[in-house]
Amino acid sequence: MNELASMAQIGALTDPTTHAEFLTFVLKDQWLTVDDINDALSQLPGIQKSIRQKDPSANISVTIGFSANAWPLLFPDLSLPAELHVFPEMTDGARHFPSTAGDIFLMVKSERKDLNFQIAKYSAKALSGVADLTEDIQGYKYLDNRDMIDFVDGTENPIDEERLESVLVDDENDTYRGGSYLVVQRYIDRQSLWDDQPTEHQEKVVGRTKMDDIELDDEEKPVWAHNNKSKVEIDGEEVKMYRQNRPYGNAIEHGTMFVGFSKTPSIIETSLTQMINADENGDYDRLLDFVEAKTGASYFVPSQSFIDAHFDD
């Protein structure tokens, strides 16, 4: 597993930083050649290296992923990674997880918002001839890693060896080993509705205490609590993904960027299916009463060795 870790894009494994920028690009609807796209993408490593040198202590990393739509255009001689597909739209009742356009995804992490912005600005310019930047979301650490509804986010994230085992692909061919599958959704909070709820109900919705971030006892926690409905189990054992979520926005509009890494997208999609679909008793993830998904896209994040081989000048 350590060999896989050395192959991976470092940002897929490291902890979330104080600032993060999430960029979604859609390839232009025109005749693009492989060389056109590769020439544009090959500018990115140099941009990252130059800006990283401005402040080595900022802990800058840039993680890049590609969609099922982009893959055959970028890598016509390679098969798709085994489980790479378009994010499946999901609907049940009033709840909706849309599937939205996204071909190239960049996650820029560091301790400095200004350096993240520089990487985003120059990356957008480098790709402007082949792709449109359709979304640029600047996320940040809020209080003690809380989301904007004031609960700690990412408490159950795997660490150390468990994180490597949860995130990195190790059962595909050598081309894709050390990569990861990524699902990205942007949520908007229905803040006023949430604020109207008493703390006791909010805690039942999330499944944890608000102040101390302690999981509720099974006797207290409803079936429809978020941490019940989002949990994935196989043969009675919990299977984890690695969430690098970050809150974003301002007092007018804000929410959470869900950024989930896993060795298989089926884990994340199972979690989302359990959340959105009401069971035989009509129970679904009640957190979805207070947040709304606006985007949804899936990517494969290849290993760093793959990126170096294809795009490093």
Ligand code: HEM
Contents of the next structure:
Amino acid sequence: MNELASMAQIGALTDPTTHAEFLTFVLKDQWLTVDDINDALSQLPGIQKSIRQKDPSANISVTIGFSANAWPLLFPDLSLPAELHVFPEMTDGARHFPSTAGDIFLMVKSERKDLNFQIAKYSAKALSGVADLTEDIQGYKYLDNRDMIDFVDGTENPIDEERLESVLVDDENDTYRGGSYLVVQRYIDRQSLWDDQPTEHQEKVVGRTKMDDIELDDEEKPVWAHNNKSKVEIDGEEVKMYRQNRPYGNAIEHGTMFVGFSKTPSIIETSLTQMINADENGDYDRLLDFVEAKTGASYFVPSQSFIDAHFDD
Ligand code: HEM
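In place of the form predicted on its own, the structure of the form predicted together with the ligand is requested.
Let's see the whole complex now, leading with the same chain.
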């Protein structure tokens, strides 16, 4: 592991685990001092340590991010990370990406749902004086890393060195070196509409084969395929984000938590713009006919060294 990687919050870089719990907190609408918030957040490392000790083999990691709204309240002496801003709402035609509240985001990953739940429960209790838990989504590995639209998700993610380069801010002079920008959207699947589509159409929508997860040839892949519209190129070169998506839910309602890490939020926002906006031929990402974004929020996930320096247990 190189020096930059050793600075990062480990969960930002590691592969998705069997279980993941995604917690969104909104700071209370009342006078809060820096000390109030810091005292609450400083309880989290201790909670994680005691629960991790119950089963080291569960591979628990907790990744924390803060919104542009929260940052000045938490760190009044520091400037905002250069590109941290509120998630921009987007609309085109019938398609809508809402921008929703979220000040502190916790991503708990491990092999055990019960231990994730304990971390969630005690973290919510520790923060209860300063922030409300507004969403708690329990995601899980489905089959061979499929979304509930039954396609494998994550195949084209960057790995190894390329992942580090995609995810981490790497500016020597930056207090925020080793951190990452994070965009989170919760989607609901329109499952019955999706299930009504023939497999060949579903494969065109995703841009890959369903069973074997192979990319379609250029002649077969429509411009409106998800993997065409979501791919971002700068000067003809593909630039990647790292997606730690997890499906969640049950037979009544389910979908995907989109959890995208990047050294700059502009890559993720470009991808979203390409997906939602119809081009001159009226083509947009056809996956959006079958999934609906219910939330959208942006965070900065500072380095582990930054977290250790600010929140001591
Ligand atoms: C319900 C929501 C979503 C579902 C079910 C979904 C599913 C998929 C699937 C099945 C693939 C193909 C396998 C892979 O390479 O991972 C894929 C690729 C990809 N998705 Fe999504 N996705 C969703 C939302 C998003 C969003 C919101 C973004 C961007 C902000 C995004 C960006 C990408 C990218 C960049 C790729 C790789 C394209 C390539 O290089 O081939 N996805 N997604």
